[in-house]
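The chain below stands alone and is given as structure tokens, in the form predicted alone.
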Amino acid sequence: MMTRMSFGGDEHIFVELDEEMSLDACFRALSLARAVRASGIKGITEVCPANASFLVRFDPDVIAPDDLRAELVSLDQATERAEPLLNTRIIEVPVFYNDPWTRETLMRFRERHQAPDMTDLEYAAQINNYASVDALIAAHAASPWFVSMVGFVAGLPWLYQMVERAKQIEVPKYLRPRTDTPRLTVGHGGCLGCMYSVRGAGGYQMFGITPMPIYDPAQSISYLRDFMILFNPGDIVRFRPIGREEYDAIAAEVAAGRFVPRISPVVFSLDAFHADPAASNAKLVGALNGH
């Protein structure tokens, strides 16, 4: 991968690690963005990571643009030589797939869809050559997902499936965006998954819904009192399929202030993942069970 840096006005440098989306590009962008934050370079006011790039905002009265670019080039070279390890965490997200709320919503917008006579899950299963919706759901929940960035709306995580590229679920977005998407919908568009942190417009295919809030600006939910947004870039997500009964039980626990997500610290090795994705994923998921 060839890093490209370009100036955006007087106060920004855009750092692009690759034009193509991949786990390697996500990892490199995140690692370099973290190194920039930790560098203590005077004049940097903000670092905003994205899927395969990040944006640096700086004060040109404190550091000259060309001097900052030279510092970034040096950090890029240093992180490229470093062993690709990430101290992060894995978070379990319960998902009610094929739920009644996203199903009702998708049926209201069939005229905007590629296959008006199919549900989003049926369409995704067909174009990814799965024999059934259940088989697609099993594949969606089988592997962890890497949080490549957080944004678009507050608290919304973008998710990259941690499998070999040939096994990735891929499905186009709606032909025209919906004007409504239920809060906490688990969606998929292109090669990326997401969780809609708030109700609103959207174009991703709707697979299910989670009862677990991921964004709370009031910070009244027990596990979001320290910070209103649950996910950070670099987090790893494990989706766990649940039914209606467990969905209702978790929703009640959330309302009562008793629900606590399952979260475990993990070390993710990109080299270990490439050597044996299944073993690497099993180790990550095993951390949730204390293995």
Given for the second form:
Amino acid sequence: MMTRMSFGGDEHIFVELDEEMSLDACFRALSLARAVRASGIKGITEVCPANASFLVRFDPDVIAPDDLRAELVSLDQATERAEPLLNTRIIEVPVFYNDPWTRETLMRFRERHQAPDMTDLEYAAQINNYASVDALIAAHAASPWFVSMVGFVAGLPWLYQMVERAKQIEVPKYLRPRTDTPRLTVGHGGCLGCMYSVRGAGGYQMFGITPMPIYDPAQSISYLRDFMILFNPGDIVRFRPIGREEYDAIAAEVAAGRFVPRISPVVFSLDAFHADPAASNAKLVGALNGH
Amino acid sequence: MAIEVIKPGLATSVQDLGRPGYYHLGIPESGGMDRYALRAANLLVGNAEGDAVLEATFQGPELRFTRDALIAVTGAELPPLVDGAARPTWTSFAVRAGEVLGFGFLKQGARAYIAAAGGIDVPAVLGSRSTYALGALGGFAGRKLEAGDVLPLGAIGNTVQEGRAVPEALRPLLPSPVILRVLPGLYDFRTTEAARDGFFADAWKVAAEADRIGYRFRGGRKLEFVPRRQPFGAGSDPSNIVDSCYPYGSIQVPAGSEPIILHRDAVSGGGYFMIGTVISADMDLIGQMQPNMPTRFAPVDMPQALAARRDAAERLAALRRSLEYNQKL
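To complete the pair, please output the form predicted in complex with the partner chain; the form predicted alone was given just before.
Zooming out: every chain and molecule, the one shown earlier first.
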């Protein structure tokens, strides 16, 4: 990996840790972005982590662009030697896979899809060599996911599957983006998952839907009262498959202001993950059960 | 105490100088696309520069005032009418309780800023009254105005006379073609050198898809890419990258065909390569561009970008001096 920097006009500097996506690149991008935020370098106004890169916005009236670049280069060298540990949290997200709402939506946009005769899940199962839709869903829910970026629109998390590359689910995006996606759809495009925080256009394959809101501009939902967005880059997500009955029950709890997502603090070690992904994942998921 | 919306116009929303600080979570800064015009409108009516105003796009709204108010309209040349009688732009004028502020047809530019003394007093969300429609956040009910909306006005802090005007020399002109200065960079190495040269040499036009999120352009040659094996996670099209954060003003070119410049309501990230970024001094200009307007992109280096930034700051300082001077008279 070789860090690359480039100015985005006179107010941004773009820092790329790697051209390709990996948990290592994402971890490095997040760690360095955090270090930049903590550095107190004058003139920096925003730091935005992305999958394998991050963006710094700055005020060139306060710090000269070349001076900022020099500061970032030395921070990059300093953090390269730091132990890859992340203090974060794991969040359980109940998902109603193969639900009627995303199914109704995907049927309306079949002519924009690679396989008009199949559903998104059937297509994803086939091209990833799963024997059935259920087997794909089991794989999707089996391992935790790393929130590699939050954005596109308000509060939308991108998710990286925490398994060896060979086991990652990969699908193309729709041939032409849909003009509609139900709010809280769980989608997948390329190697990345996402949750649509708002209803709107989208190009990711649709796998299911969660009853748990993740963005609330009115801040009326109990667990979004302090801040309107649930996810932060670096959060870890565990999907738990649910059926229609539990979906309705959780939706009712949310409406009544009683629903509280299951969230536990965890320390994620990149080295431990590489040494034994299954054991590292089991430990992370165990934290949700108080282990 | 308020403004009643009789007709909303095409796309009119409450905007101020925006809500920076949440782009890392996908909430863009929003705020007036032409900040200079927004500041001027506020200064003309004695408001703080960053008070909330209405941004009207292509077509003016029709507004009934329930209290006397001092008004100024800046930015696009969208002629104000008070109960049908013409009023000048870039000049403060009075509207009495019960009168209706309407507008004639757009003559130049794209976005008019309508300031009222006291400012539009919708609640501030995350430190700003600006509307971010995609996220249903801020402004009036998180959306553009609709007929029947009632907008509260704030208390008047600083009483000024009607008839204050921005001098002609300080009213920006829109040249044709519009020249947008661009700092090349980001992922510009993805295109061939010939394609980059073509991008800056070609004549472009604003496409119909031009809004607060971004402006699309047509008419130039399709960009050729340097062949490569696509990096893991980037997607198969040569214009794809591993999804990254998009700077404000960045120019992405999906499939190499139609450049899109992201503006104040930018989507914060995605998987398209960017050829460079429009410099901060030229962002206001984009807010005044209409569809079909001829456009050229001009490459500049960082010292030129910073010099343009200083020029813009000096123009703003001159505007402030001129209106302070007026105030003392």
